[in-house]
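A single chain comes next, written as structure tokens; it is the form predicted on its own.
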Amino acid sequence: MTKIIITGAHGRMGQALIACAPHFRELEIVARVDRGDALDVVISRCDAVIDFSLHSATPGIVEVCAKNKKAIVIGTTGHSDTEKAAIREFKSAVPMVWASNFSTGVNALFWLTRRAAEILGPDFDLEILETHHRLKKDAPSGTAKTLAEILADVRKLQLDKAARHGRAGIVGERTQSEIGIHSIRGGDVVGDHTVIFANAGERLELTHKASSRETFANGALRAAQWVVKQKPGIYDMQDVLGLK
């Protein structure tokens, strides 16, 4: 049985986690923490923390589980420079897994995004088109990020110069070393992703849409119940699911 606890848990995705919990046999909820609550206090009862609280509160909570020897999955998004060098510190003392997105398809996404940038090459123009509720905070969402980053990669850009968040006004001819990057707030939409590489006469589009964030919890799930049989250091979704 492992035992975790979820930090974040009054939000939307740490609802989602007690809701999906049920479903994993070998799993159990052993505390759940929000603001206000103190982890170090309850922390010696679980075997890892599911982190969904803010990318703010991340760096502490991956601080308190490597002074525990805890297991972490972390789940927030749109951590600064500073808040990630401070997560890394610890990749040496716990395992974590640590993913933009924990759906199954997403990180099918991914997969074939590597592969269609691969076959396709330097002629087509690389954009993302992101989609999100009006409630969510960071943008672009960490998803979004993910994929630009394999992207840029695959073509070997550096992405904080290749990256174009949006156009407006005499922006000029669009250039082959440029990933764009667009997102749209509105509504109660969970979470839409589209990777757009277009060429003269031709255009492929892959596209993740997804309308329960149940997908995100069973997969964060899962990853807890797999990272506690890990050796201390950073994973990701792609480790989780043998995609690597």
Second form
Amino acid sequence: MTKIIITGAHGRMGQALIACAPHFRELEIVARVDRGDALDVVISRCDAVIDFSLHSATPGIVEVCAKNKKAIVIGTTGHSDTEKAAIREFKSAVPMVWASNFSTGVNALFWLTRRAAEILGPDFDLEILETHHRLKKDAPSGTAKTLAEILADVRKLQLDKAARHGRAGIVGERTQSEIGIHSIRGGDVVGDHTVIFANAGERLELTHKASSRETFANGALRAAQWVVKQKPGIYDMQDVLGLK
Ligand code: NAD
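For comparison with the form predicted on its own, kindly provide the form predicted in complex with nicotinamide-adenine-dinucleotide (NAD).
Next comes the full complex, and the chain you just saw is listed first.
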């Protein structure tokens, strides 16, 4: 039995994890932690923590896991570069699955995006469009950032220079070395992502639409069962799914 603590337990994803966990016979939720609760008081009860809280909370949560040699699954997004560096400091202490998206479909989208970019070559213009519910705090989504990282990697571009977050005003003609990233917010959309490859005369669009948070929750619970058997290091959902 893998014993789990959820951080961010009162949130939308925390509630989805609690709803989905009973379908995993080998998993048990032993504590639910949210803002103001002390993780270090309950950490000894678990084998792994699943974190879907707030970007600024994750480094401290990972530190408690590292001190207590507990594995962690990180689903929270929106970390600054400083927060990311603070999380990476613990990579030799504990195994972590750190993924911007835990759905199987989106991980297939990651794989397909890489292949499409390789096949289509540098003549195709690259644009990413993401839509989420009105309550989402970070933009662009972590998934859109991962898609942009994949495109930049294939094209050998530096993402901080190549990224064009929306366009307004007299921005001039589009260059070949830009990756457009656009965030739509509204209603209760769980998460839509489209990667557009556009050339003169043709356009390829790869789209994933999530209609339920269960897809992320089930992926994160599966990752928790997997991560407790791994050596210290940073893994992603493609490792869990065996897509590498
Ligand atoms: P939410 O705002 O509904 O829930 C976040 C919860 O975290 C809240 O209950 C909040 O009180 C709690 N929290 C804040 N600070 C905390 C702290 N210091 N310690 C413990 N808990 C704390 O948000 P959500 O929609 O559930 O999303 C949570 C995060 O997960 C976001 O960053 C979101 O982008 C990300 N997310 C990731 C995936 C994925 O597949 N990786 C999928 C959906 C959402």
